[in-house]
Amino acid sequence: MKEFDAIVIGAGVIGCSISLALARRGIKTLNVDALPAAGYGSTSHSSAIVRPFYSHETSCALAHEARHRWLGWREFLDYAPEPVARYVETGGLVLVRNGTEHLYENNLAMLDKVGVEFHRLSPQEIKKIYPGISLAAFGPPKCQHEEGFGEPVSGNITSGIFIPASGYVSDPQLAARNLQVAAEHEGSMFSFNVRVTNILREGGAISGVELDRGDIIRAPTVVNAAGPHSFAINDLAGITSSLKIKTKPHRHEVAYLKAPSGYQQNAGFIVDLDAGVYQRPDSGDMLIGSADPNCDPPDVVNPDDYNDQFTAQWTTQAIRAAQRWPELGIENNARGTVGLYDVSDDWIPIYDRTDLPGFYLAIGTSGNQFKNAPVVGDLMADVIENRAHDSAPSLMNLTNLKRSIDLSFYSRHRDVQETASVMA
């Protein structure tokens, strides 16, 4: 039997960030993870895009604050004897089709409120920055078997929203490793290849966890940062029925293709809701992810037994990207990643306490919360130390933006927000 102040279930980029933040506040932590290394699960499959383009003020502000920490990543870590992940600030473009301008009004209003610079680009300006791009309209997105798939329709991309303060992180798994090393330097411990089989209670409150090899680890605080297994950990804790917002593991494919000749590696990512994909550069390749259009039903899976091979979805995403980039060659051998997202009912995470004293949630984070990881650690540390998330507004100070956010936005009791997809 071992004793700690806090146990963090999960050692992805979120779990490692929580451990570092708690350790810096003098809290003795242990991360336990069923995988062999930090960031080995969902984190390693992240597209690692950093963007403040959200339809809610809190999401926009948190992402913009996190960007400042990515810009000074080595300084934020404070202890980094190994190579560190690199944040590449390229800017990013959101394509706007004629007749859809109203869909982005909330996003632009939030950028204004938070103070994020953005520019409206004309078709001519878009083509200058992204040579070789087609501005034909193809949406709404279709599946391969649907009539007209891959064929242009009436209309055009008539403008773009360019956000300079955006980019991507070169190696998401390395970023998690960096956080682990920094946390260990502060006194945190990590245990890999172990699975939590029981959440222990005494007197109606958390008292620790039991592991699959029989170990009992005692702690008055347990944080569920288990990614795609978060729902199973909640079931072990017996708190699922008390949650207004639930999470499920979604399977996602990301395609890699050799970038076409006109695709500049420093031009920035593109969000293309008309085609149903997003793209970013990656060392001579184009990374292509899904924007989860309505025609693609969620692929909810068992996180311990799912297909980790590419399917027709890989080809669908490749062709959707080729609509926008006519010179994009679709290779015979599929390359990319197949991973899991831990998705909440509205694609917004839960950062909160629970009805079980000592049990906390940092769940529903996959898909769009990698960018926020450097700040989420402090956010969760605030929630854990304040213990007042339900009874009163719990505010977090964002030091770089010189403003506060109300953490009730991430409450387990919130109403489901209006967010369409991973783009939130």
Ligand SMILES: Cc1cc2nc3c(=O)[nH]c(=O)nc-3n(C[C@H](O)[C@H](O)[C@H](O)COP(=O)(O)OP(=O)(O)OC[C@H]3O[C@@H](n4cnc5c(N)ncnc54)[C@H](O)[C@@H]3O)c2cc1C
The other form holds:
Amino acid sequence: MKEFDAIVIGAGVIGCSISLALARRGIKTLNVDALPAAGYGSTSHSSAIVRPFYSHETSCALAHEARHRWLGWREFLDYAPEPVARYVETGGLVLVRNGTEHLYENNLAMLDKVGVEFHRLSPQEIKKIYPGISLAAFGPPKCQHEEGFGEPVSGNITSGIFIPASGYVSDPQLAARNLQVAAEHEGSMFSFNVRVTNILREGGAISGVELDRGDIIRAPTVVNAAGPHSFAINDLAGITSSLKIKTKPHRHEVAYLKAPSGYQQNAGFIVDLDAGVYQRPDSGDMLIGSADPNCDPPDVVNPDDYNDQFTAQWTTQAIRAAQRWPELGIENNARGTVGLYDVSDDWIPIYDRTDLPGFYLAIGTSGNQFKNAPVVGDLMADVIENRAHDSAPSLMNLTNLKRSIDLSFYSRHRDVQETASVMA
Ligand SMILES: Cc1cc2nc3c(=O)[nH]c(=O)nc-3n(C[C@H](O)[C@H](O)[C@H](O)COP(=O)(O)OP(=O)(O)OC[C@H]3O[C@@H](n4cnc5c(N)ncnc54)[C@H](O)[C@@H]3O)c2cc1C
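Next up, the form predicted together with this ligand. The previous block was the form predicted on its own.
First the chain shown before, then all remaining chains and molecules of the complex.
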């Protein structure tokens, strides 16, 4: 039997960031993870795009604050004896098709409120920056078996929104490892290849966890940062019915194809809701992920038993990207990755306490919280230290932006917010 101040279930990018922040505040932590190393879960599949383009001011502000930490990653870590993940600030482009301008107004208003610079690009400017791109219209996106799939429709991409303060992190798993090493330097401990099988309570409060080997670890604080397994940990803790917002795992395929000549390594990522995909450069490749169009039903899976091979999802995404990039070759052997999102009811995470004293949630990251991980550690440390926020207004200071955000936005008791998709 061992004792800690806090146990963090999960050593993904979120769990590692939480232990670093807690350790810096003198709280002795242990991360336990069922996998062999930090960031081997959904973090390792992440496209790791960093963008402040969100439909809510709090999300936009948190992402823009986090970008400052990626810019100064080594300084933020403060202890980095190994290679560190690289943040590549390429900028990012959101394509706007004629007649859909209203869909982006809210996001642009949020950029204005937070003070993020953006430029509107004309079709000529888009073609200059991205030679070879097609500005035909294809949407709304269709499934492969639907008539007209892959064919242009009337209309055009009439403008673009370019956000310079955006980019991607070269190696998301390494970023988690960097956080682990920095946290260990501050006194945190990590235990891998061990699964939490029970959450222990005493006198109505958290008292620790039980592991699959039968070990008992005691702590008055336990954080659920179990990614796509978050719902299972909540079930173990017996708190699921007390949550207004629930989480479930969605399976996602990401395709890698040799990049066309007009889309090279330093090209900005592209969000293309008209074709239903996003793209970013990855060495000599184009990485292609889904923008979750309405025609694609969510692929809800069991996180312990899902298909990790490529399916028609891969081909659909490759063809959608090839509509936009006519020179893109679709290779015979599918390359890429298959990972899980931990999706909440409104694609916004839950960062909160729970009705079970000592049990905290950093879950529902919904395919869009890698970017925020460096700030989520401090956010959760604030929640844990203040035993906040429980839906009550609770301010977190964002030092780079010199402003605060109200953490009740991330409450487990919130009403479902309006968001479009993974773009949140
Ligand atoms: C394909 C894909 C693309 C994405 N693209 C982006 C993007 O472009 N930008 C962005 O910001 N975000 C993106 N995301 C989202 C981002 O990657 C996630 O939000 C983030 O990585 C989640 O980190 P985590 O630490 O919460 O989860 P994870 O990395 O999944 O870590 C959770 C850990 O908990 C462990 N665990 C679970 N149950 C137990 C148990 N019972 N006992 C012990 N350990 C347990 C698991 O083994 C796992 O390692 C993407 C995600 C995916 C899958």
